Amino acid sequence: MPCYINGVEILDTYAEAFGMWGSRVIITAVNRKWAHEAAAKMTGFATSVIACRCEGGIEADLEQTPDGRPGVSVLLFAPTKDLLQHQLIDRIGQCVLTCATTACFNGLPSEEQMSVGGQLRFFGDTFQSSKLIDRRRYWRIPVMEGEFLVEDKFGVQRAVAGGNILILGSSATVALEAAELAVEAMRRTHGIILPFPGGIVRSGSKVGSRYKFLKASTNDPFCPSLRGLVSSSLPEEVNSVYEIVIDGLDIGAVEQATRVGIYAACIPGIRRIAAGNYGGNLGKFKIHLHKVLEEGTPA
């Protein structure tokens, strides 16, 4: 059955997502500005595992934090637990420990834990100290400013990455407007991040390339400038496409973000909403757009 929202066709297709490992980091500071400074640096160069080795982003501003100070939560995802641990240690060590007034805490209650602060403590050069509070260990690492407080272990769990929608617009202006509205709606979903700049991808990719040394290359069926040169997936009235990629701690969160994003993106000038998949060869999660819309409301 055809599906339309505000006159926009929702294609009967699915987004193909894949399994990852995820963790949540809580960063606090003397004020929200410095918490965001650390979080922004920590999640830099973390858009795609294709080249970044992890995917990350700011999840939310926090009203309640372990030390009562202003804070933000960050989600980080990687293909394996070992790689995720290395990314957490490197990124917290280089981007949070170094940032003025910050402290760093585990934000994911999980049975599986990995040593993070327990590795960073060695920066203290034997002058570090620890304290056990409610069976959770914290490390106090001396720094020139004073002390950096970091939790010993951080939770990790199986997660989902690569959920996506494709927004097909009559112009670049209207496609970007719709994508921005979708991002605004999606970011209200707990447990997800949109890892690309501003939450939006202008250069969606396909698996593989004509160049053997590349793992991924431009998604040519959705490139308006290649219409007539390739087997295009774009009708004549579509002149710009944006993608939004969604990573989440569980499939339910990714599906909810997909749902609210689709509804928000259906504005005048948008012709279709589609999704990227690779015939089921990339990931085990298939997020069917029609099914997602049937199973919930846009709220």
The other form holds:
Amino acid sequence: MPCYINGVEILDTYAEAFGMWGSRVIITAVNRKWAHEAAAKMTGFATSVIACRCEGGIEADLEQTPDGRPGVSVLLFAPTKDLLQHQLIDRIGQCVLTCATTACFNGLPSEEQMSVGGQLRFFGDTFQSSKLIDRRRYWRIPVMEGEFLVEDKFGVQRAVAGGNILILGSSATVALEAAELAVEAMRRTHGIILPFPGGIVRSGSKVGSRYKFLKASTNDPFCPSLRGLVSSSLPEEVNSVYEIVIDGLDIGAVEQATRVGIYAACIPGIRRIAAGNYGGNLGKFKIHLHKVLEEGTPA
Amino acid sequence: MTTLTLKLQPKAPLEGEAITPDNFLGKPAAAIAGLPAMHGNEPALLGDFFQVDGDGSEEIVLVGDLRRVKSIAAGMTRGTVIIQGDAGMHLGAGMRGGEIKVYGNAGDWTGAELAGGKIYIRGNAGHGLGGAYRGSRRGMNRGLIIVDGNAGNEVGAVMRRGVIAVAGNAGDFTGAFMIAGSLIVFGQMGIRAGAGLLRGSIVSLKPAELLPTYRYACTCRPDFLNLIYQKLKREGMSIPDGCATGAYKRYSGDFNRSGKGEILIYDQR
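Form predicted on its own done, so how does the form predicted in complex with the partner chain look?
Full assembly next; the chain just shown is listed first.
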């Protein structure tokens, strides 16, 4: 059955998503500006595991934090628990510990936990100390500014990465406008991040390349400039495509973000909404666009 | 809920260690009244002194002037004990879980060698709050004690873990020989606070005269205090304005030992 929202065709296809390990980090600071500074640095160069080893982003501004100060929550995803632990240690160590006035807490109550503050504490060179409050240990690491407070263990859980939608527009301007609206709507969903710049990808990739040394290369069927050269997936009137990639702590959150994103992106000038997949052979999760729309409302 | 109402004031101290949710759970009122309790050096029953009503649930309410009833809820591991009146010595000593609320004052050695759970005293507490008994290697080890009023000498002595918060004043030797943990006094501390402190934090909201074996380190805003203040707020304690965001003078000590402990004095400026 064809599906249309505001005259925009939603293709009967699916996004292929992958199993990952996810964690939530809460960063607090003297004000929101410094919390965001640390979060932005920590989630820098974390768009895709293809080259960044992890995917990350800012999930939300927080009204309630463990220490009562302004804070933000950050989600980080990696293919294995070990990789995730290393990324957490490296990124908190280099980007949060170093950032003025910040403190760092676990934001994921999970039975599976990994040592993060417990490794960073060694920066204290034996002068570190800890506090055990409500069965959670916090390390106090003396630094030149004063003291860095970081939680000992961070929760980790199985997660979903690589959910996506493709927005096919009649022009780059309208496609970007639709993508921005979709991102704005999707970011209200709890438990997801959009790891790419501004939440939007202009260079979706396919697996493999004509070059043997390359793991991923441009998604040529969706490149408007290659119409006529390759077997294009784009109708005549489409001149620009943006992708929005969604990583979430569970499949429900990714599906909800997909749903609200599709509804928000269906504006005049958008011709189609599609999704990226690899024939269903690589990913554990298939997020069927029609099914997602049938199962819920955009709110 | 099980209610014990004092019907006869003991002439000698009454050992109330049988009064715990662990002991009462599942027992009818008659069985609870038949639990043993030493009265001075003579064997007695709880029912000799208390009117027992209720069903043996995990919540116990004690009503009356219980200053001569010792060791109430000592060693309890779960449930709630609410005391409508004053409580005697050793209240909740060695408890490992659950919660005690006292709507009155508590005697000496309240929460001594506590290993878990919470004690909230709306009035004053005696000496040795959360402390170690003579000869013991450690006092309170985990858990939380809040006192809305004042506390006596040796609060948190040889404390190993946990949090003690006293809204009023604390006596002499506050936090003496503390091994670790956090002790916050919103009022005035007595003399020789932190004597022999190994590690851990003693926080005072009022100026304090410190031992010469403490050295001034810096004026700072330790973030961990926010965690503790948030926790105390959640427990219903009122936190004075400014102390969560204010500055503290940090003194390292006791240099008679490792010097790795700290006393934080709220900077009133």
